[in-house]
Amino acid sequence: MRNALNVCVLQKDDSHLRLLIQGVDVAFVNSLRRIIIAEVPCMAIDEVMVIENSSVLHDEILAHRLGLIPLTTDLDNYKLPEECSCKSDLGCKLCRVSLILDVEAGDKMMIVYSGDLKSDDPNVIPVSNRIPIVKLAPRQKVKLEIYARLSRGKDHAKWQPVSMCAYKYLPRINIDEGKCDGCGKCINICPKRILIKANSVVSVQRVLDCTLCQDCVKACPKKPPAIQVKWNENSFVFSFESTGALPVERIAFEAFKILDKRLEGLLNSLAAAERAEEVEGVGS
């Protein structure tokens, strides 16, 4: 019988969340990973109207650089364009944010940064003011009218709320003290330095950092090796890093909500198909 789902927070800060997820299989955690990358919406620059651009960058390159600047996202007050009541390609204040970039260099060269973008909503701004956009020579100018909207990573990578999302099996490292002679070869080869030696005994520290590379097993001179590296097939270390568009806890909440909705839809479809088969059986 499968164990109940259990989620434990291992590490959390402003940009990174590390979870221990137990009682599930690889299909579940991979679905969660794909949803975080491709389905959780965030805000990104989508359209750029070039009023003036005398910089060395072509308009298309400038627009591309702007699109990759992560923006803080307000999911509570904005809607996806396809869900907005305006039903307009131009959008409205419920589904679109306007920004302005109007910068002119004086007598000296200057660098235009993301902090020079002026948003009409203080809740939707670049996550950092120090992202370089373009370098202007003396008396060059850039004047742009910019529009950002919500979308998902499956449409374009600029709408991915994470810069990293990955999982691995929960490692299990067993050392046979009867066979191990404390030679230290496994300690020296471990890339994560999770093995230590104290009083001629090899032990494990920070087991969650193990990458399951098996280098320590291959390095052990004993036959069979005195150290074994295994994993729990129903326990996973799940990590992701936010771009700053959304807090890490909001990304996790939205991902679980979307996954729950998808599973509910699947169950409803299966139930409808089963009812249709029963009706067809009675009719025949």
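Remember, it's a predicted structure, so these values are computed and weren't measured experimentally. Just so we're on the same page, rigid core means the largest C-alpha set that superposes within 1.5 Å between forms. Positions refer to the first chain, counted from 1. Compared with the form predicted in complex with its partner chain:
A displacement of 2 angstroms or greater separates the C-alpha positions of residue 274 between the two forms, with the rigid core held in common.
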Given for the second form:
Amino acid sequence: MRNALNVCVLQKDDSHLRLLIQGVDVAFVNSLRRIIIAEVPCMAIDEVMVIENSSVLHDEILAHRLGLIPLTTDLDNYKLPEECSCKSDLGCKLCRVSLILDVEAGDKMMIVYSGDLKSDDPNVIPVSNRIPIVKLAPRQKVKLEIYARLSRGKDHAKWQPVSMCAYKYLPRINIDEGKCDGCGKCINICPKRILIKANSVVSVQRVLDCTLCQDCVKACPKKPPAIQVKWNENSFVFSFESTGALPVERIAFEAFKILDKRLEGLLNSLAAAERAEEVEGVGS
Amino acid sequence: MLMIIPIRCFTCGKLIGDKWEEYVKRKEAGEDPKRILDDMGLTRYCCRRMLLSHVEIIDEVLEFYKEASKRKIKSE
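Next block: the form predicted in complex with its partner chain, after the form predicted alone:
What follows is the entire complex, opening with the chain shown before.
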């Protein structure tokens, strides 16, 4: 049943990517999903020094809100702190970006936006300038020194480059035209409305939208049912949605790179174990 | 606890903070929330409830500070 690996793009825009991956097994696509969620690094605010905060939000809440702001990530010019040569808790220019937030309300109320953050690096800025951070009453002031770092989703959800990453089997719907009498019960029950009536027989449109819920099969009055919903064990519809921190194709690319490195590590340790066994065998 | 619109959706982590102001503006203009949310690309119900159920309390809290700052100026 296994055919060669084949990937094609079903849908792509600034934040979404939908792929059809054929010729692989669940273990592969699931590892890809888990790597995208937990291993692909991205930039997020990690440390906040509060110099002054007279706003109504507590320091901790302010810091938490800042941490959740997605920042555009420059993976080529920054290193993960644990892999950086500086080995310091504070970080250096290669593994840390500093930002400043210094705002004071005048005589009127004001809203502090993510656009008010001043970054040292023009490549690492908030994804959107219109995220409200806090609202200030007249003469309230917020002055913060902020550090952003690269890290991974497994450390904190703020470092996840995606807000959605999921896959499903490629649906395959068969309708027995000899048995189907066009009663329409399956058409009405389908939550995705993918079945239509054509020439008194039911036919399928937009197969990819099928959620494999089997409601249409259960609704069919014929025994056995005239409609069958099956799926292809080696084909997957894989989709994810970027938070804006990284472009979608870069996320996929990095995920493959990490998976490659992991598998290489596994092979190396297997080879090492084999060698150790041989040495032991010679010794005894 | 929710004084001000959260930055991200609690469940999936999608950025929703920057959509609140547009949402309020369009809702006040009489538009159907369903249409606004669809327009802004909030397809999952986790993200939709973030905006639908949010009550911005911080404005009411700020009223007290506004008064306080007025009195402070007067007494000075």
